[in-house]
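Given next, in C-alpha cells, is a single chain: the form predicted alone.
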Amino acid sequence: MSDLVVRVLDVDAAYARPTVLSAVDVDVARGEFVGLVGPSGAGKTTLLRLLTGGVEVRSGSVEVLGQRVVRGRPPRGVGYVPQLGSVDADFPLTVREVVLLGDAASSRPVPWFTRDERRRADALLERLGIGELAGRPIAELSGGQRQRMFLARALARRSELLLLDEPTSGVDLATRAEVLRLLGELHHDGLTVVLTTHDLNFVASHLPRMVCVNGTVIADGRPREVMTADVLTRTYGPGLRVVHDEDGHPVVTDAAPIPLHSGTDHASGGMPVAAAVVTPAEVDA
C-alpha cells in the first residue's frame, strides 16, 4: 500500500469558465495533518473539493487513496466536513439521520438503515460527546454541536482521509478548542487530516505542515520555514509581519495598526484615540 494518500499533479481546476486554481502540485502522505491557508477567494475550498470530485480538472491529474478523481465521482474513504454557514440548519432531519447519510454510500441498496448501522452512528455520536442529541432536530443544535455532528457523518464513511473546510469558523473559543482537540485525537488514531483555516497562528503553533494558496501553491512546508514576510506578501499582499514567540513559533501580526478615528477624542480630554490592530483573520475576510 502506498504511503501517499493525495497526489495532485500540475492541476488546473475550475467550476465553469474561469480557472480557479492553476499548476497545483500537492502530495499528502498517510497520517499527515495539513493546514491550507490563504485569503478569501484564493482557492482553498476549491482544493478540498478537487479531492472529492466536486470540481472540473481541466489539466493534470488527481489521485486520492489510489483512485483517479474526476468530477462527479467522489472517491471512497474520504470524509468531508463543510463550512457551517453552507448548511441549511432548518432541514427536517435528526442528528442520527444526518450521520447515517454519511454511511449511505457503503450501505445496502435498500431505503432503510440496518440496526448495526444505527448502532454505529450512535457510537460515533457518543465518541464525539453528543450521543444524547441523536434524536434531536438539527435546527436545535448549537454551532459546536453541529460541527461534531458533521464530524460523525464524515467518520461514518469509514474515512481514511478527513477534509474540513474552516472547522472552527463561527464557533466560540471554548468550542474551537474542543473541535481542535477532537481533530488531534482523530489524527493520533491514524486519520489523515487536511483542513482550511484563516487562523495562521493556530497553524503555526499546532500543525506540522502548512500550504499557502492563492490561485496556486505559493509555499508548502513546516510553518517555521513557510511563514516568512516574503511568503505572506505573495499570499496575502502587503500588511502583515512575522515575529516569533518565546518558543520560536512564528506569529503573524498586522504591520501597521489602523486607527478607528482620525484626530483626538475630545471626550477623553484630547488624548489620541486607541488604535485598532487588524488581526490576520480580519485581513483574510
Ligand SMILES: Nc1ncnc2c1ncn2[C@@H]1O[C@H](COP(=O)(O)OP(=O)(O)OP(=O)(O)O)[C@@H](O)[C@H]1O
Given for the second form:
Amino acid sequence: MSDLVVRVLDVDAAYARPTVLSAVDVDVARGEFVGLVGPSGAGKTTLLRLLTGGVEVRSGSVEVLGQRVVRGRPPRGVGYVPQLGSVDADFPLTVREVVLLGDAASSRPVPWFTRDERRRADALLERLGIGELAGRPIAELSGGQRQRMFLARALARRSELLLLDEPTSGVDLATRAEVLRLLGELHHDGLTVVLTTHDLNFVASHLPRMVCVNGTVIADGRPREVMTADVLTRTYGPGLRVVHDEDGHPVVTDAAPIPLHSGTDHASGGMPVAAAVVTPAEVDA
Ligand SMILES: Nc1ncnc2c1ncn2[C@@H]1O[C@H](COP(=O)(O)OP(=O)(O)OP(=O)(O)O)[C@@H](O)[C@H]1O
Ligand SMILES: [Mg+2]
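Could the form predicted in complex with this ligand be shown next, to go alongside the form predicted alone?
To see the whole picture, the full complex is given below, headed by that same chain.
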C-alpha cells in the first residue's frame, strides 16, 4: 500500500456556487506532522473538510487512507477535531457520550454502550485531563475543555490520521501547551497529524512542514524555506515581515506596530511608544 495517507490531486472544491479552493495539490505521507496556515477565509477548514467528505469536489480527486473521498462519504480511520465554536454545544449529550459516539466501530444508540467501551472512553478523557467531566452535559464545558473532548472523540476512532482545526485557538496558554504536548506524543506513537493554525511562529519553530493556503496552495515545504516575506505577502497580503531567531528559525512580526502616536508607554518609563518599539535586527524582505 502507498505510504501516502492523503492524496489531493488538482482539486477544485466548493460549498455552493463560488469555488473556495482551486487547483489544490497536497500529499501527506504516513507519520508526517503538517501545519496549514493562511488568513481567515483562506480555505483551511475547507481543506480539512475536503478530507472528511464535507465539501463538494468539483474536479480532481481526493484519496485518504486509500479511500476515494467524495462529499457525504467520510473515510474511515480519520479523527477530526473541529474549530471551536463551529459545533452546536446545546446538543443534549454528556462528554462521555460524545466520545463514545466517536468510535465508528460502535454504532449503537446512545445509552447502550458496553462497559468496555465506557471504560475506554473514560480512560481517554483521563489521559486528556478531563476525566472528572465524563458525566457532564457538553453545554457546560469551557472552550478548552470542549477541545479536549473532541480530541478524545477523535482518538476513540482509533484514527490513523488526525485532523485538527485550530486546536490552539481560544484556549489559555497552559491548555495550549498541554494540547501540543499531547499531539507530539500521539505523533510519536505513529499518528499522522494535520492541523490548521494562525500561529505561524509555532509552525516555524516546531513543525517540519508548513502549507500556506489562500484559495489554493501558495507554498508547501520546510518552514525555513517556505516562511519568507514573499510567500507571506502572497498568502496574507502586505504587512508582515520575517526575522530570524538565534536558532535560525523564521519569526514573523507585524511590519507596522499599532500607531499609538499620542500616548506614552508607561512600561518604558514614559518614552514615546514609537521609540520603544524594537526593530528586528534582520529583515527578510
Ligand atoms: N458551510 C459553508 N457554506 C458556504 N460557504 C462556506 C461555508 N464554510 C465556509 N465557507 C466559505 O468558504 C471560504 C473559506 O472558508 P474556511 O472556513 O475554509 O476558511 P478558513 O481558512 O478556515 O478561515 P478561518 O481562519 O476564519 O477559520 C470562506 O469564504 C467562507 O465564507
Ligand atoms: Mg477555519
